[in-house]
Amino acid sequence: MERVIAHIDIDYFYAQVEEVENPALRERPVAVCVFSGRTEDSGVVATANYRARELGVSSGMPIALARRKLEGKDPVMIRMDHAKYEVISERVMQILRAEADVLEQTGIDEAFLDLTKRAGSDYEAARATAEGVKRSVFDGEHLTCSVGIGRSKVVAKLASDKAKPGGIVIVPPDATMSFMKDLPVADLYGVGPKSSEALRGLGIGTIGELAACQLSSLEKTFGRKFAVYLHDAANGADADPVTENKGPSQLMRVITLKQNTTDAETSMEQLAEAVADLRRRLQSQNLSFRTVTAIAILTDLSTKTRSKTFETPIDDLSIVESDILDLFEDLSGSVDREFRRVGIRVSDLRSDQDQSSLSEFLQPAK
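Take the sequence just shown and give its structure alone, in the form predicted alone.
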């Protein structure tokens, strides 16, 4: 059965999230930044919207340089809010997981999906799935994403890069080499600056040139394992499977409220089933957690969170429900809009084997 692998990449994720929360930003250059705190402009750009990119701003650029490039262009420099982006990322991954045979999340804003069984190795059926995924992500989170589909992870990733922003690129098996051969070798998944420089030293500048290179020549420079990967990847023949991540780093449930509110107790009442579900999932997987987070998505679609971290792992969510209520009360007092959706997240997960948990100390003696 011919494999059908998709790679999905949320377009300029951090900046797009900010645009969803504040649509007025869409006409302005936006850079989401990691500020170091040493000076007002110290730190780097994490990502930028396409308006800022057109003006020369790119990821990893020093903030001071980005400001100079955007001078006079009415720029917006936003401090990165990783907790907010993680919440939205998890919701997107839940949408993607429902559409895939297997999902492998590779970053906060991207994932590989194995669609082989779902699509029956039919690339037109895979296109329909990709279109449905894009609609679901946009309807659920108002975010656009780019989708690439091919017979391997490498081909799918190259295709999604070509699909940006917001498109779909399908590379059927018989079109794989014609699609790849003229692309720069630096575009190949897993080829970093050092590997790219070494390949240039061998006179290899395109993927097609790499595909034509003898494996023995690559082994002398890169060793057997990486040489085999480079050779197979350049020929679109790598068989690396899409693999479900070994274990979750967090568990989360988000619900839509029956009516908008800022009342913490109402939020907790309607979250009761979601809290019970998380409790069962923790127990069934023998997991405990150290951090619990209350999540509120407001009527303007902005996301606010409050978290509490415990010194000792907890394996029973019910014993910290009062802490969750306190977090929602804190959120209620800090926002000027009502809650539209609310959620609960547990993170810093770990196996309960061979460890004590806070529950042991909080439960009454029998």
Contents of the next structure:
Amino acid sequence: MERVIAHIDIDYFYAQVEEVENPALRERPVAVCVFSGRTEDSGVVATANYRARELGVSSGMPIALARRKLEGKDPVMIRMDHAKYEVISERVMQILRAEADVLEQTGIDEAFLDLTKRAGSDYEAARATAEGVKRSVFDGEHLTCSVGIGRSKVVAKLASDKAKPGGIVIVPPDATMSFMKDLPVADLYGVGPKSSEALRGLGIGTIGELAACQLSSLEKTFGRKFAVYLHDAANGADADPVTENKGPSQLMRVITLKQNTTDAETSMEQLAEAVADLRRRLQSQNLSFRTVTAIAILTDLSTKTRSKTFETPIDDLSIVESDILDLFEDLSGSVDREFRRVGIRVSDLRSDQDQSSLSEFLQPAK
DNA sequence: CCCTCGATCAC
DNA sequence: CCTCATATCGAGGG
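Now that you have shown the form predicted alone, what about the form predicted in complex with the DNA?
First the chain shown before, then all remaining chains and molecules of the complex.
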């Protein structure tokens, strides 16, 4: 059965949320920023509205640079408020869930919807659904979004990209190749700077060229698994299903140090809040972990890690704080540069079943 | 098979 | 001037 997959992406999400909250911002360039706290303006832009984008501001740009570009343009630099966006995201996902056979959230502001059943594999019916989705998100949250529809996740995502901002792009199965063939390989999900460069080395610049390439000639450069993915993706034939989200398999927090250092104690002190936060998140989601990792991002922005795996799952992060200190000390001794940022990761997560209530369930108290 | 680590991607 | 979080892969060592 021909699948009908939609990808929904809320337009410039964080900045649009701020606009909805304060409509006067719509007339001005807005950049939602992650201030790292190192100096007044250190940090990056997370999202900018289109007015700011027209002036050259983009995601990931240093705040100081964005400020220069917006000088004299009545700019608004807003501190990112993740908790606020999370609440709104959840409400949007709730709205989307009602429109899909299966929903897979892939970011705070985007999701895949499998529409195969409700559209009966009919791409005209899918158009009606797409319009309905946009209307319900706008009616419910006053947010605009972009929708792409295609026969696979890769095609749907590509289509929503082309629909931005605020549009709908539908790619019926038989139009897949004509839609994709002239697009640069870098537009494909999963193909970043490194892979594009490697493909360019093979004389492959467009998705059409990639689609025409022998699988075997990709394997040498990319390994079996990624080669198969590239080949399928470029042919609009990736079979990856839309699946409901499962719980996370890792949680992490990274902070930027006030000053560069190699000192483990200093790192731990400044990580205290992050550790407490991770601890809360583990507790609230009822999760245990088996592996804890100390992360150091050095002054050259390279990453070094040291990890430790425990025999039995740990349900309280504070129990292993001394182990974390040890890991940072190990890192200190093994690097020749200072740390710029540090972080903690817990992985190999599992939800710890509440033993008491389980036994009560199996053997009710008399 | 398990563990560790770095790389890559993309949010 | 350079944030933060997640998933996945492959290599290398046991």
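Fair warning: this is a prediction, and the values are worked out from it, not measured in the lab. Note that the rigid core is defined as the largest set of C-alphas that superpose within 1.5 Å between two forms. Numbering follows the first chain given and starts at 1.
In the core-superposed comparison between these two forms, S121 has its Cα shifted by less than 2 Å. With the core held fixed, the Cα of Y50 is displaced between these two forms by less than 2 Å. Here V154 does not count as shifted, since its C-alpha moves by less than 2 Å between these two forms after the core is aligned. On the core-superposed pair, the CA position of T309 changes by 25.9 Å between these two forms.
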